[in-house]
Structure formats: C-alpha cells, structure tokens
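Presented as structure tokens, the chain that follows is alone, the form predicted on its own.
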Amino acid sequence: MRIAVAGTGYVGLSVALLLSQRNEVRALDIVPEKVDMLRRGESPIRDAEIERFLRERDQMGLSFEATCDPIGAYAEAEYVVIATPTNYDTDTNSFDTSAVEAAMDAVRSVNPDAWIVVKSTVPVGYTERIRAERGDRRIVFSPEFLREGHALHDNLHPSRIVVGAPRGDTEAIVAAMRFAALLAECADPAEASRENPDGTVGVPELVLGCTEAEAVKLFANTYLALRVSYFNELDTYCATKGLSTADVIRGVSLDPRIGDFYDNPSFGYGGYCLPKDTRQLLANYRDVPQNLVQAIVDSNATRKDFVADEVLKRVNGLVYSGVARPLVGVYRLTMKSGSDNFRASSVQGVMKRVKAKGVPVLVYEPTFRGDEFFGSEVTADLASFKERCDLIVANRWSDELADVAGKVYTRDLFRRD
C-alpha cells in the first residue's frame, strides 16, 4: 500500500519507518536539510530505534523515501498521516492547528480520495468540526502514545492502538479499522501473542468516535501530568518537613493499586506534550465544572517555584560562606535522559526564576548549537563547566557528575526518568 506521512518529527518519522516495513512510505518535510539527512540514512532526532532503522533500512528491506515534493508524496497515497506540530496558542487558549489544515489543503490539491489520518494532537471535537467545515468525510483521527527518545520503540510495542471515526459513518469506520490493522501488523511480531491485563491477547485495537479518541489522548497525558505532580508535591512536603522522600515513595508505591513506577521526583512535568495537552484539556473544560485539571496545571508552576527557591537558598549559603557571586550551572536543557528535546523542559522554568534574582547561569548542553541560551552562556566543555560552577542544577542525575556530587542539586532520587 502507498502511504504518505506529513512531518518528520518524533511522531511522523517513527510512524513512517514503522509502516515502511510492509508498505511503500513517502515522508514529506518542508525542511530540505532534514530530508537530505534522512536520504543519507541519518536521523534528525535522537532515538535509538529510529537511528537503527535508518542505518539498516536496506538490509531490513524498508520501503521508505524522504521528500520535499508534496505531489510526489500525496498523489497516489491511499492513506496520508498528518503529524505536523500543534503548539498551544496562549492568545486563543487552544492548539494552533494551522499546520494540520495546511497539510490537508496540500493533500486535497493533488489527491481528493486519500484517507487523511490526523496524528497531531488536537482539541476535543476538532475532527468532527473540520470534517463538517470542509465537507470532507475522508478524515479520521489516531492519537499517538509515544515517549520522546523511544518513539519508534513504542510504535513497535504499542500499549494500544486507537483510531477515531464518526459514529454511523460506515465507510470511515472501515477505513479506521484498516489503518489500525496496518499499525498492528507492523508492530513487533512478539506483540501478537502478548497477554493483556484484561485477558485479551495481542495489541488492543480500539476504533472509537473521533471525539472520544481525541479525549483519550488529552486525558491520558493529563493523568500522566497528575502523577508527576502528585509525587513532586509529595517530595516538596518531605523536603520542607525534613522527611525522607525516597522512603515515603517506596512505602506508598508498594500498594499494587499505585505501583512502583512513574514516581521519581523531578523539577516538574515538561516536554512537548504534557504542558500543552493539560492546558488544552483545561480549555475544553471551560463550560464544565472541574477542580482537578486546573490544579494540575497550577501545581507545575508551584513546583518550579519551590525548586527555584531551594536553589536560591543554596546560592545565599554560598554567599555567606564567602563566594562573592556564585555561578549556577544548569546541567542539560533536555527534558529527560536519552532525549535531545529542549521544548518546555522544566529546568528552563527554574533557570528563568533563578536568573530573575540576578544570579548568573552557565548551561552545559552538548547538543545545543549556539553560544547563548536566553542570555546565558552555553558550553559543551563538561570539565570546564564542572570547574567553573559553584552550584550545579540537574533535573536528571548523570554519572558524569559523580566527581562533583557535592555541588549538585537534583530531586532525581531514584536515578530514572
């Protein structure tokens, strides 16, 4: 089958490579440099499985082509997956879906019959609305559930596959079922025999209404943000009252209903998805009673305030001990280990608050291209960074810091994401 994918970020590139195992896939991007890298077998993003697939695509027999040509990509495609960015617009309190709609325009200009599968995260109700506004019934929605740095791995080992089609539209439902099957058959073969907690076998394939599928995405990410916020607030309490956070978390997490996972404190939830998805869900609640979703959004800002205050206390301690103007180091701008994504990383919020008090900051980020990040010097020289800094702030611990552990402030208690 011929499939096109618009966008080669984490979502688009991982889906394109996944499907290229059994289908002819053309991945479109408007940035020529990214397309050139992909043609050379180089990944523009850090993801071990994506890098391996690109490096070994000939040996693996992948039918994958990167292009800047929309006509060549879309003209003969049966399915077009749209995976363009939908950043949150604070002026409209909603996702900016203009890139999604531009991609739809480009598809329809050359191919009126292809099924468009929106994988970009959108507001609840978007798919039904855009189908009606455009008079285009051949649009469905399929949320992604991927971790940054593990996007292709999560496509090969999906927790579930969800596709949304309008209720009562038989043709769209059949198209949604076919697309779900395409994703499932390209998953790791071992997934076909896995046993799920509900007693079913194989990857769960859910074909829901469009709006329900959109809600699944936003509510799932908001729950993850809730869990991050919960254990961060637990840590804030313990740190303030002199308790051992690690002991309390272990005691809480041994309850099988809670579980010993996704419970490691941090500077706050961040990355591309959770901050914008929680705010979009909150905006969708504008005429529905709620308390919890607002609290999740507010909690993240409160956590960054607390962490920044803790850093400033340590800066003041250095001043009292005779360090005239302590230099604070920020170890990595990335959201988590194994990622090269800086977008909305929680350490940036802490950094902003510390700098607002006049404290100089030096950033160590080897993947950053440039000498400054929002007015702060950036270095890729780790040895110099460790020597120059009086205090090092690290959202996630690294053994690279072991020789200066006494300088490091982190809440990474269990040394895992």
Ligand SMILES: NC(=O)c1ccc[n+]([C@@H]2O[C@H](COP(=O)([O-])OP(=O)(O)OC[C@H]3O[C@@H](n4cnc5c(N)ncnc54)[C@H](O)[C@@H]3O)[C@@H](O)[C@H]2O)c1
Contents of the next structure:
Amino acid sequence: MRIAVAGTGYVGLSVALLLSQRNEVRALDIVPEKVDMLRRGESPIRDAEIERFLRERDQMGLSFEATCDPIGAYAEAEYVVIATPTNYDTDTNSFDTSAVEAAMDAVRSVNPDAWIVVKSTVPVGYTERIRAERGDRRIVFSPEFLREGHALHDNLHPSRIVVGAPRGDTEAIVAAMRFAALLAECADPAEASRENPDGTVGVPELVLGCTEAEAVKLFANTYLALRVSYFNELDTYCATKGLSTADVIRGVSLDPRIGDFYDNPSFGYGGYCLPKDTRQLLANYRDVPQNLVQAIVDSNATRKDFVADEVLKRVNGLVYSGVARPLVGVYRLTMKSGSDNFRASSVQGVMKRVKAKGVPVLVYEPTFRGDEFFGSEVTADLASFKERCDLIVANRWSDELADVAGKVYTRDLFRRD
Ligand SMILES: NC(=O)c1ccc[n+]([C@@H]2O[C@H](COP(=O)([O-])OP(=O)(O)OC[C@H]3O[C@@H](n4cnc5c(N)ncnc54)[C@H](O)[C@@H]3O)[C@@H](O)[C@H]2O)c1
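Requested next: the structure of the form predicted together with this ligand (the form predicted on its own having been shown above).
Full complex below, order starting with the chain above.
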C-alpha cells in the first residue's frame, strides 16, 4: 500500500520507517536539509532504531523515500499520516494546529480521496471540529505514545494502538481499523504473542471515537506529569525537612499498586510533550470543575522555583566562603540521559530563574550548535567546564561527573530516567 507521512520528526520518521517494512512510504518534510540527510541514510535525530533502519534499509528491504515534493508524496497515497508540530500558543490558550491544517491543505490539493490520519497531538474535540469545518469526512486521529530517543523502538513494541473515528461513521471506522491493523502488522513479530496484564494476547488495538482518542492522549500525558510532580513534591518535602527522599520513595514504591518505576525526582517534568499537553488539557477543562489538572501545571513551576532556590543557597554559601562571583555550570540542556533534544527541558526553567538573580551560568552541551544559549556561554569542552564551574547543576547524573561529584547539585537519586 502507498502511504505518505507529513513531517519527519520523532513521530513522523518513526511511523514512516515502521510502515516502510510492509508498505511503500513517502515521507515529506518542508525542511530540505532534513530530507537530504534522510536520502543519505542519516538520521536527523538521535534514536538507535531509526539510525539502524536508515543504515540497513536496503538489506532490510524497506520501501522508504524522503521528499519535499507534495505531488510525489501525496498524490498516490491511500493513507497520509500527519505528524507536524502542535506547539502551545499562550495567546489563544490552545495548541497551534496551523501546521496540521497546512499539511491537510497540501494533501487535498493533490489527493481528495486519501484517508488523513492525524498523529499530531491535538486539543480534545479537534478532529470532529476540523472535519465539520472543512467538510472533509476522510480524517481520523491516532494518538502517538512514543518516548523521544526510543521513538521507533516504541512503535515496534507498542503498549497499545489507538485510532479514533467518529461514532456512527462506518466508512471512517473501517478506515481506522485498517490503519490500526497496518501499525500492528509492522510491530515486532514477537508482540503478536505477548500476554497483556488483562489476559489478552498481542498488541491491544482500540478503535474509539475521535474525541475519546484525543482525550486518551492528553489524559495519559497528564497522568505521567502528575506522577513526576508527585515524587518531585515528595522530594521537595524531604529535602526541606531533612528526610532521606530515597528511603521514603523506596518505602512508598514497594507497594505494588504504586510500583518502583517512574519515581525518580528531577527538576520538573519537561520535554516537548508533557508541559504543553498538560496545559492543553487544562484549557479543555474550561467550564468543567477540576482541581488536580491546575495543580499539576502549577506544581511544575513551584518545583523549578524550589530547585532554583536550592541552587541559589549553594551559590550564597560559596560567596560566604570567599568565592567572589561563583560560576554555575549547567550540565546538559537535555531532559534525559542519552537524548539530543532539549525542547522545554526543565533545567532551562531553573537556569532562567538563577540567571534572573544575576548569577553567571556556563552551559556544557556537546550537541548544541553555537556558543551562546539565551546569553549564556555554551561549551563542548567538558574538562574546562568542570574546572571553571564552582557549582554544577545536573538534572540527570552522568558518571563523567564522578571526579567533580562534590560540586554537583542533582536530584537524580536513583540514576535512571
Ligand atoms: N516528540 C514526542 O515525543 C511526541 C510524542 C507523541 C506525540 N507527539 C506529537 O506529535 C507531533 C509531532 O511531534 P514531533 O516531536 O515529531 O515534532 P518534530 O518537531 O520533531 O517534527 C515535526 C516535523 O514536521 C515538519 N513540518 C512542519 N510543518 C510541516 C508541513 N506543513 N508539512 C510537512 N512537514 C512539516 C517539521 O519540519 C519537522 O521536521 C506533535 O503534535 C507532538 O505533540 C510528539
């Protein structure tokens, strides 16, 4: 089957490569440099499986082509997956879906019949509204649950496949079911026999209403943000009262209903999705009573205030001990170990707060192109970074900091993401 994908970021590229195992896939991006890299078999993002698929695409028999040409990409496609950005717009208090609609326009200018599958994260209610506004019934929605850095792995081993089609629209429901099957048949073959906790076998495929599918995505990410915020507030309490956070978390998480995972304190939840998705869900709650969703959004700002205060306390301590103007080092701008992406990483919020107090900051970020980040010097020279900084702030620990451990402030207690 011919399938096109609009956008070759984390979502688009992983879905395109996944589907290219059994389908003819054309992946379109509006950035020619990305397309050129893909044509050379190079990945624009750091992701072990994406890099492997691109490197071995001939041996693996993948049918994958990257292009900037909408006619070549979309004209013959039966399905077009849209995976363009939906950044949060603080003026409208909602996601900016203009790139999704620009892609829809480009598809429809050459192909009135293709099924459009929106994989971008959208506000709850978006798909039904855009179908009505455009008078276009061949649009469905499929939320994406991948983690950055494991994008293709998570599509090869999906926790679940969810596709949304409007209730009562049989043609759209059938198209949604076929799309779910396309994703499932490209998953790792071992997944077909896996046993799920609910006793079912194989990857669960859910075909829901569009609006329910949109809600699944935002409620899932907001739950993850809640969990991060919960353990961060636990840590704020313990650090303030002089308790061992690690001991308390171990004791709490051994309850199987809670679980010893995703409980490692950090500077706050961050990355491209959690901050914007929680705010979008909060915006969707307009006219609906709630306390928790607002608290999750607020908690992240409070956590960054707390972490910044802890850093400033240590800076003041250095001043009292005779360091005239302590230099604070930010070790990596990224959100997670092994990532090359620092969109909305929580350390940036801490950095902004510390700099607002006039404290000089030096950033160590080897993947950053350029030598200044929001007015602060950036270096890729780890040895001189360690030597120059009086205090090093790290959202995530790395063993390459072991020789300067005494200078490091981190809340990465369990040394895992
Ligand atoms: N990154 C994640 O972990 C993740 C997970 C789940 C869902 N999502 C959602 O998926 C969407 C995409 O996220 P991403 O991280 O892959 O974004 P990204 O920024 O990595 O990639 C988006 C790509 O779309 C391209 N693009 C922009 N406008 C275009 C257009 N009109 N036509 C074709 N290409 C266009 C950009 O050049 C870019 O390469 C967002 O809505 C995001 O919220 C992201």
